[in-house]
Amino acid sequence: MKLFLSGNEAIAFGLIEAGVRFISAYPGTPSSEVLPTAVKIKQQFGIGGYFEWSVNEKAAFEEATAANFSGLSVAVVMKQVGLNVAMDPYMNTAIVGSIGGFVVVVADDPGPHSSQTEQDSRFLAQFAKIPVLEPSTPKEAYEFAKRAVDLSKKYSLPVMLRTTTRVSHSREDIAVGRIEDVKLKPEFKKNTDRFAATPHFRFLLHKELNNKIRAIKGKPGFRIFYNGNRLLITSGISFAYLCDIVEEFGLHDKVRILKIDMPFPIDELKLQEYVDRYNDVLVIEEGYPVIENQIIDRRRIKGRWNGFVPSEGELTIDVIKGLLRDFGVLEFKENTVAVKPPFKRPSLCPGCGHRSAFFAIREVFKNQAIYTGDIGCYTLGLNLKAVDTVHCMGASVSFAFGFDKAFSIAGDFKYIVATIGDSTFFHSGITPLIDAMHNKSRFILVILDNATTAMTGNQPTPANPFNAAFDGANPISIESTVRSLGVEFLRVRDAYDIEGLKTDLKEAKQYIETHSKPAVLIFRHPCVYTKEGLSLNPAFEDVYVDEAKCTGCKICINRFECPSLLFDEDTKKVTIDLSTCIKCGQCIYSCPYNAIKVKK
């Protein structure tokens, strides 16, 4: 069966072909169409196996343990940053090693386009000592997911299969093998001595994973393409890009291509070996230099060490050129006369009610607050001078902490207000609000309910009646969640009641200033690119601005920063962009003279 699909679609047919039946994630851009990819597989082919969105990355690395331990084959997905939430449990598995197949699916967003970082997972294999397979295509992600598969089993231990945005969101013709479904008999083995291992059954471990690593290490898996006498070490996207620019510029007898499957473990003598044959030695790799550093002598070599290569930002294809250019295989002029569209920030979407809320959070504490914000859609409040810090997900919370406790330390007192989108605040906010209640710190937490994780894709979180198979899911209420600990003020209120938020907010300002506890906000309305969100949008039959008492001051535009609102250079008055506007209306809350107004 041929179909064309995605880095991100093949892997999971590739994971499922080769007998994985329990795959757990949390979405993050570039990493978020394995799972529900996964699902549908599992609801067309009539497959047994058990896919989740789960509350965090730690904790779908934990869940997809245990269940590994019951002898089924698993996968846990995520991107890059997400890795770092899960470190603790992926550090431990390591060590105590896998029963059945175990793949650990990273993206990396090397650019970046859509994270905070562009760190390479490959030396997080390498810190845990586990092998990673990094593919070059959606093709070779597909193989590749099976191969993991194949050596996890092998030699009894978690393999990454490391893949990068292009990779993942690229497409492409792919010829899947037979999905059957298989008996699943899962069972525990109780063996103490590893899965309770005291200190000194940990050496013993770790002993025993250097000895896998040392094993896999002597089938290298290097292959090599063309014929030159210039040598290329490559891997992943770079491979791809390469390929492609030695057929367009015909440089077959210039250079010789070593391509890396598994960047680790690598035989370093075999590698050297390769490099001593040749003058010029260039390594192109994206992200970090994680083969580069596994040559033993790199005198020869051209790479990241000796600032050749970039030590930053995505090797696109022409910036690989100009690689091969300075390298001396390759005569390429850059475009000098490149078209760059005009820029243009991003921006909340029009009618979304995380605008309304930032924008009443402005109105009420202007230039009095420090806000602290968090990872999603909600860091475009930004836009709205309504985000101060953006760190990682959870720190909106511990920041305003942090903040009240050093103001504290002199005497002094700051407004602190800290927003956070609903499927964040279950990921990692509700740990530092427990520790704001238990050690008495006085800021406002708005968590901004869209009910969607709507930045990677509108997946469910634990809020809503269903889970990633839209099956019946047990709610997790968030005002309860709050209450639970012992929150007193909690407010709840539809983000489109502008005049309300500023109420809630007023009353939330005051009462920090008399109270050592937080103060919980919950604005709620749906993402507009739900079916729930559309439903409820009110719609109004015309949204217009009224010239006459237009001044053209551009407060709507700057402060309430919606992009259906435009500026006439013509008739210096604003203007509504009917192409993207939604008829919400609530724009009309953002001018000071009345000039926007609304038809029913």
Given for the second form:
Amino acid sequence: MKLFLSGNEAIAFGLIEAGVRFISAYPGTPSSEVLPTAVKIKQQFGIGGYFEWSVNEKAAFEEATAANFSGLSVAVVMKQVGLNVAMDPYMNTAIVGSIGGFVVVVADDPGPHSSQTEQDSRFLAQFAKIPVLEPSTPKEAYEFAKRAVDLSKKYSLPVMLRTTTRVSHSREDIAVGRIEDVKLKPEFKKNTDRFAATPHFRFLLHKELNNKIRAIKGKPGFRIFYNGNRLLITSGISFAYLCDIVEEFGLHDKVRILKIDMPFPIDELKLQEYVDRYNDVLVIEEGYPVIENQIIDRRRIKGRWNGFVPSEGELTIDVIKGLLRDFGVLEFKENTVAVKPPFKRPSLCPGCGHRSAFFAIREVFKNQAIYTGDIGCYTLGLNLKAVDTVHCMGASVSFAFGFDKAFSIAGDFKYIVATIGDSTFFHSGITPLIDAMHNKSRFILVILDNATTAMTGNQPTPANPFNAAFDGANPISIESTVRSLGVEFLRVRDAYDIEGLKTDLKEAKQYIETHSKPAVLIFRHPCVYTKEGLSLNPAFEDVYVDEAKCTGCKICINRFECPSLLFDEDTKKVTIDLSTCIKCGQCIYSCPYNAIKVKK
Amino acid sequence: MKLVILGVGGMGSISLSKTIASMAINRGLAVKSSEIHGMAKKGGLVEIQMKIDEGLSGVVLQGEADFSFVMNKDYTDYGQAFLKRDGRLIMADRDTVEGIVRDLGDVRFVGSFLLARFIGYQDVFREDDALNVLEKLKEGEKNIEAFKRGLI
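Next block: the form predicted together with the partner chain, after the form predicted on its own:
Below is the whole assembly, all chains and molecules, this chain first.
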């Protein structure tokens, strides 16, 4: 059966075909499509298994580890920063080793396109001393997923499958194999020396791990392409780009390509022997110099260590063409001027409840507050000047705590307004809120609850009464969770009630002036990007600008920042883009002249 | 063959690429694509690059494409930039788009109209290749109706 699959979809097919029956994940671009595909495969082929979102990557990793210790083949899926969250169990599982297959699927985001860092997870494979396979195409992603399961089973250790945005989000025709239901026989054979190892046994486990890696090293995954006398060492998506360039410009007799499927572990001596046969060697790998650093003598190598290859940003096909030109194997005329698509800054959707919440926050606190933000759609509160910091998952709460303490130890007081989404709050906002309650910190925490993980494609959150397969799940109440910590000041309100939000914010402001505790506000409005959210969203018959009243001051555009509000350069008035407006009418609050009107 | 499809979120650009991919697979041709979505969801640029029967990556550079499908006129210049010297821009005029939205009820059917134009400009795929895929789509009849409007 040939299917047109993305790299991420291909990974799900490969894993399940190879017998993986337990996958846990937390959504994050560019990794998010693996788990939903697994859920679809399960439904389509009627197989048993547990494929589900977890509350965060650390929990996902630990859950999968226990399932693996029961003898099941498992996988965990996350983006590169998700692996940072899972580092603790990740490092440990490497030491303890796996029982059935254990694949750590990590999607890196060079560029970055939608991440805080460009980090290369292959380094973390090396750090944990586990093998990493790096596919160049969706077809390889499918094949390497199966290979990762087999390798893991053979050596009893987790194997990383490292993909990048371009592989994850490319599609290719792939002939997938049969998927059959297998009878699972979980069994946990107790062995405290291994599963509850004391430091003494950890040393022995570490030794075992080193032996495994040494054994794997003896079977390097080197593949050679083309016949030239100048060597290019590469892996991952860069290999696909290089092949396209070789074919396009007929470089078959100019370069020789050494493709490395497994960037760690590498047999350094074998690699060095190969390198020594060439006078000119260029290493092109997407990410950090992982392969490059394993070359023993790099003095004749062109790569990142001597600045030949850029150390930041994506190695796009254009960048690689430039490198080949500098390397002296390719002549081409630079594209005169590359045309860029019309710039549109990222913006919250028209009708998004977050926008109303940020607008109200900004109206109440203006320039008086420090605004700590978080990871998700609401990072775009930046545009409404209601976000000053965005660091990592949950840091809006811990940053609010840290800022408050920093000012208070100097006897100073600052208003601090933290904003966090529902999924991120569950992921890692709860723990710093516990800290804030326990250690008497004063700030306002606004939980922007749109009942979904919107930014990554509307995955369910623990507050939803359904899971990844849309089966019933127990919804976790955000307000009960907050209240259980002893938070006294808690208000819940629909984010479209802007006047009400302002009242809540003003009361919260008074509360923190007199109490050494956080005040929590839940501003709730379903995401309008979901079909259901949009169909249930209140809409006026019409929302329009009264041209006689519009002064062209652009206050609505600047402060409310809805992409449906456009400035007409001819009339010098604001107009509404009917192709994107969902007629929520929230913008009327932003016009000081009451020029935006609604028809009920 | 190298193709680029440019549209905005929710317009059916990805569906169009999948239709063309199915046509290629049915003919036993290799097909690859690379999708780039902007951060903005609604109204954001969706850019799909495709290679049929060539290449290892799905990436198409500016100045290389045989065809550029432009589903939103804001991206006309950008779509043009992808074309090689004798490449062809495929777009629908305003009357066609409005007609499709009025008669078929959704702007997403414009993709099938453009597909028909594409069929007329090359000789790898024929009308039947497209119809065989379109008829299996959820709203096959409407897609075929839009397709027929585009035939030249």
